[in-house]
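In structure tokens, the next block holds one chain alone, the form predicted alone.
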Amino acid sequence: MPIKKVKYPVSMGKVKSINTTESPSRIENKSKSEEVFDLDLYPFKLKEQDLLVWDDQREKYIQVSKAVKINSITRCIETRDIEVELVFWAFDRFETVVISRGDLSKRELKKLASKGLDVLQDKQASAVATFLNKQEKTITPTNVHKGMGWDFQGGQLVYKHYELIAHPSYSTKSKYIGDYDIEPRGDYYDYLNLLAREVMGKPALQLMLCVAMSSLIIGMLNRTNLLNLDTLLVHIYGASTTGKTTAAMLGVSAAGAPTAGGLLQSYNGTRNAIAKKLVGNYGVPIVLDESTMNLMDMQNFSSFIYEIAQNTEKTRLTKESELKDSQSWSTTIISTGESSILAKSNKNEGLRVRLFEFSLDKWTKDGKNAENLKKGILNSYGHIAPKIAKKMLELGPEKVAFMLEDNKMDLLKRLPESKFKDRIATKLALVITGAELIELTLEFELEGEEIIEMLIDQELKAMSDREMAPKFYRELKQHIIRFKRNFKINKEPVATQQEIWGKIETSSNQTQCYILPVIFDQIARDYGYSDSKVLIDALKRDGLILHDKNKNQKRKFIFSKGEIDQREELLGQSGYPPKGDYTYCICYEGNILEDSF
């Protein structure tokens, strides 16, 4: 069944073979010490290694400066702002280096005397910067970007890739310069062909493409400002040999090079260097390979999948204590590791409805497969996301928009009940709608039910984890029971020497377990709930805990009158208070200690 009813499905007969015997356009490259520097410009000449200029006295050309020209202009369509590359001859070879069009002046070339550039003289320079300046009015700047993924240039909406997609009414061409590789490598048709052979029947590899698709559809429509999505963050763990990496890999290849110089990012790094590789993405997926190498403890980590969700970096200061403006992403991220991520964060119910977990026993079907993927995607890569770019300006955002909300009503009608249906709903049909647009531009047949089901299972194994209320509450429960000897159970006495967290009262059908809030906080803490406020809010919801008219929190006599100095030792409070201390009072079904003895 397919994700949607596409007319003109390809089947590995109908995809375009490639005659491999056929020679590519040959590009020839020249050597630095081969690079040809004859240029006239009255009154100045390049010749061979020398700058000259025109001596009307001697009425001949006389040497100014080792030769020195702009070998190109840029002009960044972000920033606007405009660079040029100078090679220059230094000693004994051609160095070229890249500077700001503001560096062109004599004050700032002379910097680069350290570089090797013949200008320690000032009438050296004062020639160089002359000739120089008149040079650069012969050169038409490129225009580059260091963006990827979607944004507005003249007012029109484009897709910043290797090469700007763009309506064909905008003419403006840009070429990438970025940190990754994008650059579109191989034959399309060579793609076409190995998706055919390698991934067609293989869900859990479409998945994967379907997943890295959602990051255009997210970046489109926060771009646009039509919706405002989280970044997607999918995460798929196991053992090393299930092919994990593999099927990251298959997925980015659509958009770039699967590799560590590509859009194979690795986890390496603190999770501010981490967050700055992600700055100004709004469309190309990327992976983060092994997230056990990554070192943060419970706390950070957790906090750094907030950050990277809410496409915006940490709040930080300037060294004059201003606030720097933070910068932003939207995209997808897929992350692979040996164990999960969510069982090294806290268990916060918002963590969870932000980061996916998947867990196969196997992504590819066999070596061979994974063997062949591996090979195909390193020869073949970057085809496939330009392509859906482009088809997605032809449907329009707004198009784009309803198809997702056609798919997430689709998934709310299979989807099991909870609080977090709504968002859940909207995160897993990016998803769908990836692979929907996969289905029009390639006119590829998905699996279309196998992946949902994928989905739906995922989301049926993640309910339980993630409803943070029901979980602690059975933690809880086994926590009072492994530590029963700390509390006063009834009327009971506890040993002098044993610290009192509380009280425990039973009955045939109910058991009230009364503990101080500094021992709950506590015990929050060591099962990963960072926020104990939160987490009893939840609770109470729920109908799970006993309280005072107005308050979370009841008061109980816990501490006797003998045990004064245990009680100011503990709360550090001194005195007996004449009500009680105040406690949460978690309540369970019949007598929970009654097998515990």
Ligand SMILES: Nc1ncnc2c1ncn2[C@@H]1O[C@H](COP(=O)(O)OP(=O)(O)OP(=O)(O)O)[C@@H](O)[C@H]1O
Second form
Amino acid sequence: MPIKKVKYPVSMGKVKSINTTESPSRIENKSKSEEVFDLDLYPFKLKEQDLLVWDDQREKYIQVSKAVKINSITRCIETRDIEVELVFWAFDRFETVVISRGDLSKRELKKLASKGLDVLQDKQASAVATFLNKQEKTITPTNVHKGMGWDFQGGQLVYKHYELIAHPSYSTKSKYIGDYDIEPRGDYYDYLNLLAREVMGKPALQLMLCVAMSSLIIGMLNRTNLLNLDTLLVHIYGASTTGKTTAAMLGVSAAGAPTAGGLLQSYNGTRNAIAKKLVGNYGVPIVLDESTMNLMDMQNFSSFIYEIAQNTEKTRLTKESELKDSQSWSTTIISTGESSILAKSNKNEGLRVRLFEFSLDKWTKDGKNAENLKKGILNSYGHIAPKIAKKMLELGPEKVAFMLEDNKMDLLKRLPESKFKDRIATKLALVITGAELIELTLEFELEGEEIIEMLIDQELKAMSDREMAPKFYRELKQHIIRFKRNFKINKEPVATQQEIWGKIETSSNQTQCYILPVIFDQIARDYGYSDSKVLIDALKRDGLILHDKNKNQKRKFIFSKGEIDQREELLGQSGYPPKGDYTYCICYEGNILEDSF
Ligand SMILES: Nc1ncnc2c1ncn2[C@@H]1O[C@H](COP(=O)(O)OP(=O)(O)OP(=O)(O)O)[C@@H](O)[C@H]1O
Ligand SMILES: [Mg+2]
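Having seen the form predicted alone, could you give me the form predicted together with the ligand?
What follows is the entire complex, opening with the chain shown before.
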């Protein structure tokens, strides 16, 4: 099923090339030192390895210093800083350095003597400064950017990828020179073919693409102040060689290189170092691979997750709030690892709404599927995110926010009740809207219904942990109070003709309810819980039950010898148990029977 109304299955007619084994080789940057050319800029002249100046008296060029010239000038569109790339002859070879334009003064140039620039004498430094000052006037700066994702430039919303994606009326061009390899590589149609061959029919892999593309929505809506969205954190965990890393790599390959130099980052490193990598990212997905590699203790890990989700470095937020903007981010992070992060943390609800966890038996179909994917996405990547950004600009942020809201409404109808329902629906709607944008942009039909089901299943599973047990615990208390006549209370017998369900022992500060398992299972079913074992496990984990060693149950004398018949009728067991019957013993604070009056 498509996510929305759009129905455009991948048409092979559109796909130009089926061959994924070949891909255009990358054009490597030529070494800058090769690019020094002779130059005439009266009265100066660059000739081979020398800078010359015209001497009027001698009527010939004389040497000023060894060769030096400006190769290029860049303007960072975010900071407006101008940087100059100088190339100069240092003894036996050309050297290239990048300096701030402010360092073109005579005094600062002299510092480059240590790198081999021929300016030891004052008059050399003066002449070189004069020459460079003259030469820079002949060069137009090229724009560059170091941040990624959505931003405002010249009052216009732009998506900073390797190039700027902007409204057609915005003519400024800029190239990415930041730390991540996001320059599109290979052929877009090879990538589409790979999706058609290896990702179609595999909702788990499609889910990862949608999760990755949610980063663009989060970045756009935050930057335009339409919504205030946390960074989305999705942790996929499970046994080794099930394709977790491959699936995560597939997700980010839509935006850039799924490699260590690109968007596949490791968990290795301090908490601050990892947070630093996110600064300035407003809409490009990142993988943090292998959580077990990180040695942070659980408490630190929990606050790290809070920090990532809140889009700002913790230290910066408190100490230097004026720097907040430059130290923030908002995007999507896919994390992988062998085990659940939540299971290790001590039942922290706040964490659970910030971190989505998925565990599947396998992410890829088989080893071959994983190998084909890895090979394919290393040959071709970085094509999809810019295309989606362009589509999002066409739609405009208001429409994108509307799509998100619409998907959220649909999800609210399908998600189980919980106090986090609204927040969770927003997060899952980001993924579904990611799917919708992929379909709209690529004219490619995803298995939408399966993806939605995976999200809802995951939420149901998480909810049994997060919400069901406490909810049932409250419901059970009311049930016991209501049907207290079916319990022996302290030493009191049960009123005649009542079925015996168990025993209640009260004191002023605690109530222990021993409930026969058949009755407990029935109550759980009556309240709509299909698996009473999950409930008991959760209550046990929360320390709300009394149990015998290594058991969930506790033995207790419920029936007297005169009640053997009743016992047989209820439990189907004859005779009298010498150590009492197995019960579930649920504990409540205070005397619940007195408090209820
Ligand atoms: N579904 C699968 N069935 C069998 N083998 C698989 C499957 N998926 C991946 N593999 C094999 O496992 C190798 C590693 O894949 P990948 O790195 O994606 O796994 P992973 O789940 O991240 O494992 P790890 O926990 O070791 O990091 C692949 O190159 C492939 O040979
Ligand atoms: Mg892995």
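Numbering follows the first chain given and starts at 1. Rigid core: the largest C-alpha set superposing within 1.5 Å between the two forms. This one's a predicted model, so the numbers in the text were calculated from it and none came from an experiment.
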(message) Once the core is superposed between the two forms, does Ser105 show a C-alpha displacement of at least 2 Å?
(response) no
(request) For Ala524, state whether the C-alpha moves by 2 Å or more between the two forms after rigid core superposition. (result) yes
(request) Determine, after fitting the two forms on their core, whether Asp565 shows a C-alpha shift of 2 Å or more between the two forms. (result) yes
